[in-house]
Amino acid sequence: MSVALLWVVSPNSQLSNCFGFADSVRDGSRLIYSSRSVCRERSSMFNCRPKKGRNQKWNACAIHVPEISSMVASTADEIAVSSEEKVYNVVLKQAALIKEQLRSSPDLDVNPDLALPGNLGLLSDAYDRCGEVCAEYAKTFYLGTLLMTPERRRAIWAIYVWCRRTDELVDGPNASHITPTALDRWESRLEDLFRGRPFDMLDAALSDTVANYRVDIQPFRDMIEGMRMDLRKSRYKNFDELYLYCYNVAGTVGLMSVPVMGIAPESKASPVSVFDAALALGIANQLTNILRDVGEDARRGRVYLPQDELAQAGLSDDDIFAGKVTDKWRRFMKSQIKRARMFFDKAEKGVTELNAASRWPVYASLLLYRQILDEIEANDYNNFTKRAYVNKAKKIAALPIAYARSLIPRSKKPLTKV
């Protein structure tokens, strides 16, 4: 499956061994940075493998997992609450950090042109390389980041590249060589990065970012845990299990990026609510990835759909592997698409709480990714042999709509579908 990034993009196209990190993680050899690396894109924008949301006064944006999961699942309440609480505790910690930042420096913009000891300008080069990768693999999102302040956009690029590299460990060309031990090494390297000891230039860009913004390490660790889940799981018993997976591989991206994107000074929403909205968008994007990629995943022996809900619909893995669109499948898909749209609706209400300069790329991502669900419907729910995608004309048409919405105060914003 794949992950959704920066509230927004999902790391899922093959970055190949563009950075050399796969071999480095596998055998421990030193990673080599090359600005001339050539990468090939495997999937459309906002589909970086990326693979996988939720307060009062802003209640419409609060993700209440029991409410959503009960729509189509009948899991025990205590199980659903356990996943929700686990994720919500991370949200609370992130919100506390950003609240502290807002008190100490309400509009933090940092100077990224710091030099690594003995390497004048090396850090700036690393940020530039991160921007090149973002421009190649998430073109529309990259365009939106150009409206952000230089400091914020460079930090967002650094987060994007780390998420992409992490995703490639289990979804890239070297995935067959990746073991739990390799992921343990990658997590150890992450911890060094947060301590100011980067391993290579791209790590250095993120190390500088987390030193300048109140970004906590937990969402990064949780994303690596999502990669571990892909190594050991190919089925999910219920939506509670799937929710945790979606959080790990995509919801984490929102928690990473909100501190950099910033909360609007005029926002009346609580930081918890803003992080909830970011989490919701990550969940929505990953659920959309899952629904779009049913056939592709089945050919790899994977089913990222709640097993209990399939059974309730009179379906099984055999029906998915057979790849036939039936009335049972259409009804099942309608319920899954309804759930994903609920997360998108909850996320949309939070976008205008972000710093004004950060809204456009998030809105563009939300509008375009949500349209993938429309395309699945247009394909008569055949996600076995037809890949739902938003064509170039629709992407271009969505950009001015996203920009206009990013300028409208939330109190006046219509919450209609594109």
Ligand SMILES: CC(C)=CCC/C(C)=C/CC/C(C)=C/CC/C(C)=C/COP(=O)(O)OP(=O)(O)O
Contents of the next structure:
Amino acid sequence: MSVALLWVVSPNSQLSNCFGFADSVRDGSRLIYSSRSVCRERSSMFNCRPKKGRNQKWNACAIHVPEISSMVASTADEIAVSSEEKVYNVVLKQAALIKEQLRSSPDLDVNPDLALPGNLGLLSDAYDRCGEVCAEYAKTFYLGTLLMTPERRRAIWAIYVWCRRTDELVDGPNASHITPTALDRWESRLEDLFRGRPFDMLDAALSDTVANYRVDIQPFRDMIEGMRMDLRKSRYKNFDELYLYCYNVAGTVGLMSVPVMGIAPESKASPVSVFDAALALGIANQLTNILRDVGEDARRGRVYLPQDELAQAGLSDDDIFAGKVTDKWRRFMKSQIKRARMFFDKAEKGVTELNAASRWPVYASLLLYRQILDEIEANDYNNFTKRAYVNKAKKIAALPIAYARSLIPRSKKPLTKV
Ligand SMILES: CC(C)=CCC/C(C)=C/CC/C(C)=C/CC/C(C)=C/COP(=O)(O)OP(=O)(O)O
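What would the structure be for the form predicted in complex with the ligand, rather than the form predicted on its own?
Let us now look at the entire complex, which starts with that chain.
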């Protein structure tokens, strides 16, 4: 667990002060959300029961954290905060960088001074190579990036390639040899490239990108932390733990991408809410990935489903290894799919706040990935032996829909200001 991700707060402190949750406060071991919509949304995403306030209907609700005893930190008056809050702090930091940039140079989102003329040829080759890798592994997304400005497009490729390489460390052909030390080395390479000392040409492309855009290093570190999590654990006690994993391996991609994709100059939404939507897309994608791959993961001895929710549904790892679709399983899957869809819905609201040219690839990937959930339903929830996939015809059909939606002006009701 990276140190930077472990924050502790005094149990009675107002979270609105330390985390910027305009509408949430902590009371002892419970999170209290005082906003009606936030309360409803978060309580179902986090699968916890809202409790009515003493006097008002929805004015205050308590989110009960059953594993609170495991969250108690070293001293009696301090408790570790939930994953959602830890992640939210990264969102706040990244949003603050963007706000600062908007204040200092509202019309300029790239710093052109940093390109060194002598290195331009090499850099351009490095970016081209990133483009080739992106085209090979993420065709649809690559096509979408072609709509972006050349600077943004190549920066997105550089980020994509770094994420892919990071993922390959634990999922690629050499994964069985990977050790925590190798991940530590990968992290020090990351620190170096952020300091302008790239190790190879692909790192050089990212080094240039992070010099040009206000991309914070923390999501990159957190992604490496996600790989460490994969090395050390194969079970997730509850959604709080799973949420942190999903943030590390996928939500981080959303946070890294927004500074490059850019927020529309006419957007009225706060940068925090746009980053929050980007985070939601990463989480939604990863939850979908997990639900699609239940059987495949089980064959590798892994269960990425919250253990407490499985138990509440009367299920256990044994049922997953047995791979039988029962009514209990269907009910359980329905609730998991519902939660994933809520994250997609939240993400969708943020897409229209992005720069116009960045919307289409994001919409396309959102629609395509969300359809995997429909396919799991169409397979009668058999994600043990059937891989849910979106066929070519549906993929092609999604592209113009995504394109049309990306042209629709922002909704009159902007994302919540935080
Ligand atoms: C919504 C707003 C405001 C911005 C968008 C911000 C972005 C680009 C978010 C995207 C996040 C993202 C792409 C996360 C990766 C998630 C994921 C599970 C990828 C799966 O990758 P693979 O493992 O290669 O997938 P397959 O197994 O399906 O091939």
